[in-house]
Every structure is written in structure tokens, then in C-alpha cells.
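There is one chain below, alone, in C-alpha cells, taken in the form predicted on its own.
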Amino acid sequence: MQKNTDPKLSELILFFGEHGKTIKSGFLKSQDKAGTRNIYGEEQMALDKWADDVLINGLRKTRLVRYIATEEQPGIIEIDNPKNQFGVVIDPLDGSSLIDVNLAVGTIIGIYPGNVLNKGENMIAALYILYGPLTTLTLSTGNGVCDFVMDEKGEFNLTAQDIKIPDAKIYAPGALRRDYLPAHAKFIADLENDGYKLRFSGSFVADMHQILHKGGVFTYPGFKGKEKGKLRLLFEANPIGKIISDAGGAISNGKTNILAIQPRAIDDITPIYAGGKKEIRLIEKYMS
């Protein structure tokens, strides 16, 4: 309301802030591999997939929204008879396999006015929530990036708006050293010589989440027979590029801004570096 959001919109992010809630009661259930992959050929963890039911399901039942697309279906689901023209994309659960050793793992999603195969430039909200020692949900509707934390009554009560993240020395580097192709090697060179700290849990979300609030730059960069990359546009690029862009930042494929490529599949992958504005000018210097 203060922000003058679409309140149809308001209602859908609002969906997903208490499906989140559903989900963070998922973790107590089950743990297992569900024997099945997804369209990156990746094993599905159980949780997986019943968090996509979750968000899909209740999706369904609400027409919020007449586009789904989620990192654990082959294709874009389209809703019958939908009360908003609404596109969703989503990683429902962003680290999955990182659970059974106790670490954060979050909930992706990116709203766009309809189809989903669309620039991230043209998204229109862009929320993550980050399961960890707090459940949190940060978002920006475009008008600032704001954090709010669950309390024990199940509700995200707002501690944080118009974040801009900081001018920090951290990195949080994806991919083995030894497959590093030049350029790439080059800027992580200069990083370690600039004294940044090494910062990387694997997973994406609970990454980002640090270098919003603590500044420096997270890479999964293309690499030895992954030159195009390894982490998805439309699910974990776009969203998590929208927030940082919105906070001051900014994210790249090492040679331009990710927002401003135009998604050709829902599975398309790409490199991502994304933070502080200074680190992605000077991956870029060295890309081109």
C-alpha cells in the first residue's frame, strides 16, 4: 500500500509469502531423492517437486496468475480462465540438496504483466524467500528493495526498504578452478589480489542474499565444457538480477546485461556474475 502497488498484484505476492510458509513446514517431512529429473536432467529431491505441487497447486486454485513456469515442469502451464493476466517463473526450492546438512535453501519467483518468456527488464516484482536461522522475504516491486522477517506468528513483518547494496570485498565463486576459462581467471586473479574474502555456501539464493546486504559480487561463470553456463535465465538469473539491479547492482553474462537477453526456452542457462556495479564493469572489461 505505501508503495501504490497493484493491489492485484499485492495479492499474489501476498500468496506467495504464506505458501512460503507452507513450505518451510515441508522440511520436517522428507529429505529422499523422488527418483525422477528434471528438465536440466538434474535428480529431483522429494521436497523439490512437492513444492512445485505447493505453488502450482495453489496457483491453480486461486487463477492469480494465467502463466506458470517453474524449474521442475518440461513446459509453461497455462491456467484456465485466470482472474489476472499474470506470468510467474519459479525455483521453488533454490538449494534443495543442501538440506540434509542444515544450510539456507530459498523460493525464487519472478512476475512479469504475461508471458514468461520475456526479457527480465520487463519484469514487474521479483521476490525470494531465504529459509535459513530467520525465514525472511526481500522483494522489490520496482520501488525499492525491501526485507521483512517471519515471526513466530507466521507473519513478515517489514525490517528493511530501499536496500542498496554496499561496496564490499566478497566473492562468492561457482565452478572449479582448474575448468576457469581465461577472462574469467583474469577477474578472479584480481579479486584475490584485491583482497576480497572467499563467501560461497552453493546455494544461489542464500549467496545473493549476502552480497545484497554485504556488497561484492557472486559468479557462476561459464567454464570447460559448460561455456554457456550452468544456472537458469528465466528461474534464477532474471528474479534474483531484478532485485539486485533495483538495489544499485547490477548482473551480467560477463559480456552484457542479463536483463536485456530475450529468454528463447524456458531451460535456456547462462553465466551469471551479479553484484556491485564495480565488479561486473570490470568482468565485462575483461570479456570483450
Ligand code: F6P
Second form
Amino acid sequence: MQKNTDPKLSELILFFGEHGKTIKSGFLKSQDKAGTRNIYGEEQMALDKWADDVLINGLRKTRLVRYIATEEQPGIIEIDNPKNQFGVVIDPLDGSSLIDVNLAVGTIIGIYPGNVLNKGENMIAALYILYGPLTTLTLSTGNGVCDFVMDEKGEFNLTAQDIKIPDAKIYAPGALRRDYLPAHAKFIADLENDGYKLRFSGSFVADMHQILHKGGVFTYPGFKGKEKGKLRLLFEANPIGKIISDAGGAISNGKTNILAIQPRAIDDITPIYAGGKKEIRLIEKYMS
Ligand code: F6P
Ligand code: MN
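Can you now output the form predicted in complex with this ligand? The one shown was the form predicted on its own.
Full assembly next; the chain just shown is listed first.
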């Protein structure tokens, strides 16, 4: 309300807050594997599917959006007779391989005015809900990045606004060192020589929350045999990319701003470098 957000968009953001609370309540029910794999070949947890169902069913019922694409679904879902034209991209439970060891995982969401096969820079809002010791919601509608913390009543209270990424020596490097490509190897060697400390949990959303607040850089690069990397352009890179960029940082595939890339398919993957502008400039220099 303070930022004069379109009331229809506010209603949708509140929907995700409300359903984040439901997802959070699921962790006590199961920490098991589902026995299936998603379209990327990753083992699904029962909670991956459950969180996906919670959000899709809720969006079908409320008809708050027209298009839904999620990391767990093979195609774009179109809602009959929608109230709004919004399109949403969802990673229902990022970092879910950490559920059984009780580390932080999260729900990542990007909101478009319509079509979801769209450049990240056209997103009108992005948010993630992080289920850690606290449940937090981090949001950007392009008017400053805000953090909210869920209280005992399940309501999200504003705790920080206009968050800006600080300058710090933290790095979160994905992939195997033996598979590094030359420019990436040089980049990592520079960070290490410069005293960057290692912080990689295996949960992109949790690692990026740390980078947002403490500074540094996350990377899941392209590597030997998988030059396009591992993480998803629509569901992971773009929403987190909007938040980190709105906080004064940047996101790149090593060559160009990820938010400016036109996706070709909903399951596109991309190398990722996300964090402080200084670090992003360095990898882009090495890759050019
Ligand atoms: O969603 C994919 C994901 O779980 C990210 O959250 C995380 O950063 C990455 O994969 C970890 O990959 P790996 O297990 O290869 O280190
Ligand atoms: Mn994920």
C-alpha cells in the first residue's frame, strides 16, 4: 500500500504469502522422496509436488492469474475465465534436496503482466519465501526490495525496506572444479586470491538471500559437458535476478544481463552469476 502497488497485484502477492504459510506447514508432514523425477531429471520430493499442487490449486480457485508455469510442470497452464491477465513463474520448492537435513529451502515467484515466455526485465514483481528458522518473504515490485518476517499468527510483518546489496567477500560456487571452463576458473581463482569465503548450501534461494544481505557472488556456471549450466532461466534466474538487480546488484550468464534474454522454452537453462556489480563486471571481462 505504501508503494502504491496496483491492488490486483497486491492481492496476488498476498495470495503467495498466505500459501507460503500453507507450504511451511507441510514440512512436518513429510521429508520423503516422491519416487518420481521432474522434466530436468531431478528426483522429486513429496513436498515439491505438494507445494506445486497447493499453489496451482489455489490459483485455479481464485483465478487471480491467467498463465502459470512451474518447475514441476511440463507446460504452461492457462486458467479458464481469469480475473486478471497476470502470468506467474514458480519454483515451488527450491533447494528441496535439503529438506531431509533441515536446511533452508524456499518458494520463488516471478509475476508478469501476461505471457510468461518473456524477458525477466518485463516482470512487474518478484518474490521468494524462505523457510528457515524464520519464514521470511522478500519482495520487489521495482520500488525497493523489502523483507517481511512471518509471526506466530502467520502474518508477514515488514522488517526491512529498500535493501541494497553490500560489498563483501563471499562466494557461492556451484559445479565441480574439475569441470570449470577457463574464464570461470580464472574468475574463481581471482576471488580466492582476494580472500573470498566459501558459502554454498545447495539451496539457490537461501544462498542468494545471504548474498543479498551480506554481499558477494553466487555462481552456477556453464561447465564441461553442460555449457548451459544447471539452473532454470524462468523459475530461478529471472525472479532472483530481478530482486538482486533492484537491490543494486546484477545477474549475468557471464556474457550478458540475464534479464534481457528472450526465453525460447519454459525449461531453458542458463549459467548464472548473481551478486555485486563488481563481481559481475569481472566475469563478463574474462568471458568477453
Ligand atoms: O534447484 C536446483 C538447485 O537445488 C539449487 O537450489 C542449487 O543451487 C543447486 O540446484 C545445487 O546443485 P548441486 O547439487 O549440483 O550443487
Ligand atoms: Mn530450484
